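Next up: a single chain in C-alpha cells, the form predicted alone.
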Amino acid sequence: MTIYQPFLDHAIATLEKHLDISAYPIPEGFERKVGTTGSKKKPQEVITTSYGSCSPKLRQIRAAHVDGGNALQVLNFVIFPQLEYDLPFFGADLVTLPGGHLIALDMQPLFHSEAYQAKYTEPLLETFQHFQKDLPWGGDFPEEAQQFFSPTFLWTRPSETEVVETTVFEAFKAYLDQYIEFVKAAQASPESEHSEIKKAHLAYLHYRAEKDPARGMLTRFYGPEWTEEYIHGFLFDLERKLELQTA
C-alpha cells in the first residue's frame, strides 16, 4: 500500500458516511494511466489513478493519486463546492520524494472578509494550532499564491515518514471532519452573491490550472497532450463545464 492510499480511503469512506455522495464522471483515459520514470537500466513504473464524486452541495470531489514507488508518492485531493454556496475549497497536496515530504492542507477561502473568516476560519483555529506545534511552517510560499490560502493553512516539510503516517494523517482527518460539518450546515447564498462566488471559483481554478506544480512531473511521465487535457478536462474542469452549459 502506498503512503497516501489510507488518506484517500479514509476520505472516501467518511464522505460516503456523512453526505449523499454520487459518482462524478471521469473522462475516458483518466481513470488509470501508467508511465515510467528513472533510467533505462532501472525504470520505475508510475501509476496515476483518479477518483471523482459529488453531492448536492459539492460540485466535484476529486483526487489524483500518483504511485511511483520509491521515486515519488503524491495525493492531490480537492473538493469544489456548488456555485450557489459560499463554502471554501478543501485542498490537500501531499507529496513524498526521496528527499522528504511536502504537505499542504487547507480550507481555501473564496473571500477574505472578517465575516467570512469568522464563519470558516475561526472554527478551525484551535485545530490548526494543535497540529502546527508538530508540523511547523514549511518555508517560503509563492507570493501570488498567498491570496488563495487561509490563516489555517498547514504547510510543512516533515523529514520523517512516520510523521506523515501519524500526525499529518490526523490533521487531514480533523480538517476533513470540520469541512463536512461546514457542508452539513451550509445554506445556499442569496442569488445576488452567486456571481461573486463564481468569479472566486474561476480565479482559483484558473490560477491552479496555469500554475499546477504537477504539470512538469505528469508531462515527463505521460506527455504534454495527456497532461494538459487531464488538468483542464478533469482536475480543474469548471471552465469547460460552464462552456458546455452555455453552448
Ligand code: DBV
Given for the second form:
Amino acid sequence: MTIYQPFLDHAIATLEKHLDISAYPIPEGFERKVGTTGSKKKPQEVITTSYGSCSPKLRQIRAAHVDGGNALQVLNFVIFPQLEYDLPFFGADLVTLPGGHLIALDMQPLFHSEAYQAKYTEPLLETFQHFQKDLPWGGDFPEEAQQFFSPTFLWTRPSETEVVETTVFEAFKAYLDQYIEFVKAAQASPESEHSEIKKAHLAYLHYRAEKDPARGMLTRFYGPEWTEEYIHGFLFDLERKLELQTA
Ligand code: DBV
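Switch from the form predicted alone to the form predicted together with the named molecule and print that structure.
In what comes next, the whole complex appears, and the chain from above leads the way.
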C-alpha cells in the first residue's frame, strides 16, 4: 500500500456514490508505466498509474499516481468541469520526496470576482481555517501560479508522514465533499458566459502543462516522448479534445 492510494480509493468511491460517473478513456500506453531510477547497485522501480472518469457536469476526473518506493510517492488529482459550468477545478498535488512532503489542495477558481468568491470560496472558508491551523503555509510558491489559486488554498509541507495520513487526508475528504456539493448544485451558465469560461480553462491548462513540476521527474523515468504525450494527451488534454471537435 502506498501513502496516497487511500486518497485515490476514497475519491473514486465518493464520486461514484454521489455522481453519475462513467469511464474516461486513457490513451494506450498510459494506464500503467514502469521505469527504473536509483543507482545500478540499488535500482528502484517507479510505477505510474492513471485513472480517468467523467460525469455529465465534469469533463475529466483524472489522477496520476506515482509509486517509486518509500521515498517517492505522488498523487496528482484534478477535476476539470464541463465548459458549460462555472465550477472551479478540484486540484490536489500530493507529493512525497526524500526531503519530505509537499501538499497542494484547492478549488482553483475560474474567476476572481466577488460574486465568484461568494459562490465558491465562502462555503469552504470555515473548512480551510480549520485545517490551516494544523497545516501551516508551506512557504516559497511560484508567483505566477498565484492567480490560479483561491483564498482557500492549502499549501503545506508536513515533516511527519502521520500528518499526511491523518490531517491532510481529512482535509482532502472535506474539500472533495464540498466540491461534490458544488457539482450537485451547479446549473449550466448562460451561453453568453461560455467563451469566458473556455478562456479561463485554457489559461489554466496552458500554465499547468507548460510548468508541470513533474516534467523533469517523469522525463528521467520514462523519457521525453512519453512524458510530453502524457502531459498533453492525458493530464492536460483540453486543447487536443477541442481540436478533435473542430476537425
Ligand atoms: N504535479 C503535477 C503533476 C504531477 C505533479 C501532473 C504527475 O501537476 C507532481 C505528477 N509536483 C509534482 C512533483 C513536484 C511537485 C511540486 C513531483 C516536486 C517537484 C520537485 O521538487 O522536483 C503545485 N507542485 C509542486 C510545487 C508546486 C506544486 C507549487 C513546487 C514546485 C515549484 O515550486 O514549482 N501542482 C502545482 C500547482 C497545482 C498542482 C500549481 C495545483 C493544485 O497540482
